[in-house]
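Below, in structure tokens: the form predicted alone, a single chain.
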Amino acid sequence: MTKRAFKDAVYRQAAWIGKALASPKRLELLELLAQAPRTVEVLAAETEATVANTSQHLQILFAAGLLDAHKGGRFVTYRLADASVGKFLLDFRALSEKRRAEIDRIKRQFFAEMGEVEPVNQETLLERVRRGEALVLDVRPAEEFHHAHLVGAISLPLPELESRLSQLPKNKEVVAYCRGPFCVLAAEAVQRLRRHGIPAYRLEGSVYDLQALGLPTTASASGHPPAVDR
């Protein structure tokens, strides 16, 4: 094999990477199975997409080594390959909002629209949360929390949020979490909350990223967390 031979080569199979990235639904798949593993009907029902396309989509992240499958009797559950490829979207979606200044124009704007909801720096919950003085609310869907939430985190999946106020301490601030950056739940959260006179603020990173920046974090023994140090 020749030195060009060589290059050629391992480029072309590193390519497979940015060719599988190479699409938006793609990316938002993948930051949905950092979360916890799911089947296809549940990611198309989450992309608000078909089944026969969520599925195409799956398998060309498959065929380029970023998820694992597993097929249970007529349903396939897909999960991220390893740790690494979610330390790999963290790195990925930092650099995206560092070099595509775009990006957060439109955050703004959406978050704007939305009332403004600010997010509360990591800094200030740690202290909040230290002295007892702010509630951390996990707002994703049960079985994302039960792969990996926040330490001291309180499980309140967004649609069940009306019906459990009255379990909420009406003397403390709360802060939800949920996906990231680009996830509105917790937005859609602290909205209700404050309508209902609850004083709640936004925190912008997922469980990853602030696993990343160091917070504690809990995983079942059936998931690993896709993020690792940096």
Contents of the next structure:
There are 2 protein chains.
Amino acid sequence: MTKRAFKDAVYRQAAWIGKALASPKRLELLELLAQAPRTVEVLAAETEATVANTSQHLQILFAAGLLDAHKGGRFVTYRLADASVGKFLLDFRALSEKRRAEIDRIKRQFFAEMGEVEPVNQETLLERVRRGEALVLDVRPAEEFHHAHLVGAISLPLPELESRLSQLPKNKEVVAYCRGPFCVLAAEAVQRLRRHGIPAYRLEGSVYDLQALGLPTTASASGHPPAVDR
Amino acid sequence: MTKRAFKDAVYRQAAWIGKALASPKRLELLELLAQAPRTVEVLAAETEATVANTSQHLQILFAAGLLDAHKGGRFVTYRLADASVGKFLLDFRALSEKRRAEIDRIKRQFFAEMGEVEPVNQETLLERVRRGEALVLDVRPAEEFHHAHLVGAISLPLPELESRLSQLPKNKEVVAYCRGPFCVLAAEAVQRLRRHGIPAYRLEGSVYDLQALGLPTTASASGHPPAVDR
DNA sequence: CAATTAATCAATCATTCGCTTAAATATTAA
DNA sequence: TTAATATTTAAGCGAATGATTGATTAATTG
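One more: the block was the form predicted alone; return the form predicted together with another copy of the chain.
Every chain and every other molecule in the complex is listed next, the one we just looked at coming first.
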């Protein structure tokens, strides 16, 4: 093996990971799977793609080594291969947001259109959460909450929001989070809570972002459920 | 903007970074640039590609936001856009090595073919370096050494190795490092040092890997030169 | 066993990619 | 100004990609 053949071989291997990250749909799939394992059907529905297409993308991610697949009955459940993939995805997203300023523009535009009030400074919001001054809502589907969530957060999936409004304590500021800065669930929750006169704010980070910022979670490591949850 | 349009737009942006990482040649260029800025010509020579092809790859990396370009005279010098890109590359390489076992196989085969003795445990090697028990050689080109290097390391570029052998202290173990685990310079240095009867070992990590492991370097942050060097 | 369901596979097609060769641009040196 | 040098641009080509559609496989249910 020549030096050139060695370098070509090694970088060709690494490029498999790059190729896996080179498609918008695949990145969306990865971010969903970072929250909790899912079946092909569910992933296809959530990303608004056909099942066949989603299956193909999942196979590319699997071939790259980023996913594990497990067949149970008629369903194939895909999940991140290990916690290091989840951790890497946080780094990848951070780099994307830092180096592609366009992302910030798109976010601003979208959330402004949603009628979001001047986005509260995330730092001060975090500080209130740390001090327990705000009621923290996890508005993702219950299964994702179960997989990993912020300690002290209440699970209130979006479809149940209105029907469970009365259970919320009065006169307490509410902070909602979902899957991360590219997820719209929390923004929609805030919109609907405000319609009912509740002072609500959106926290941008996912459980794993917040965990990395030092907030206590039920997950011991990014991407995989904690022992206590099993 | 619908929710779908939002997600599509955001992930399309992030996928630019993925696309940049999806080519073996581009990954090789990035790892070279992580050591020091370079011109197109030099990069083409080092990656054994045509200048036109290299220029095209560099433009893709630039468009993705990973590189800065600076024109001085007739030369265009490319460099990593900022230190966060260098840091990310370490994470990307780590994930690649972890999730694509084939890389380890290729490395073992190549270095075995080079006649490398049973690869010394990197941990024990590092410990000897930390304790100052070994003479640490930086066998990269002088310019890269100047850009950032391990504190205490001696610059001994490969082409000068034989001619400067006599300057090495006798009876001291030698440890050589270069650009990282995919770089062959240190392995070749070790090979040649051993031919001259010098007990030499290869350290896998780059300056930035070693910095992340806590070894003192002249670089304050990954990928960009330290203030002290300017 | 037949029908249903989840997922994959196969064929197709327009698009993009990686690379080559050759021409064009821009800057410096003679 | 001409020549030389560094880089980019343009055109072209085979291979790979992303998506669609329809068929196929495998497991479950009636």
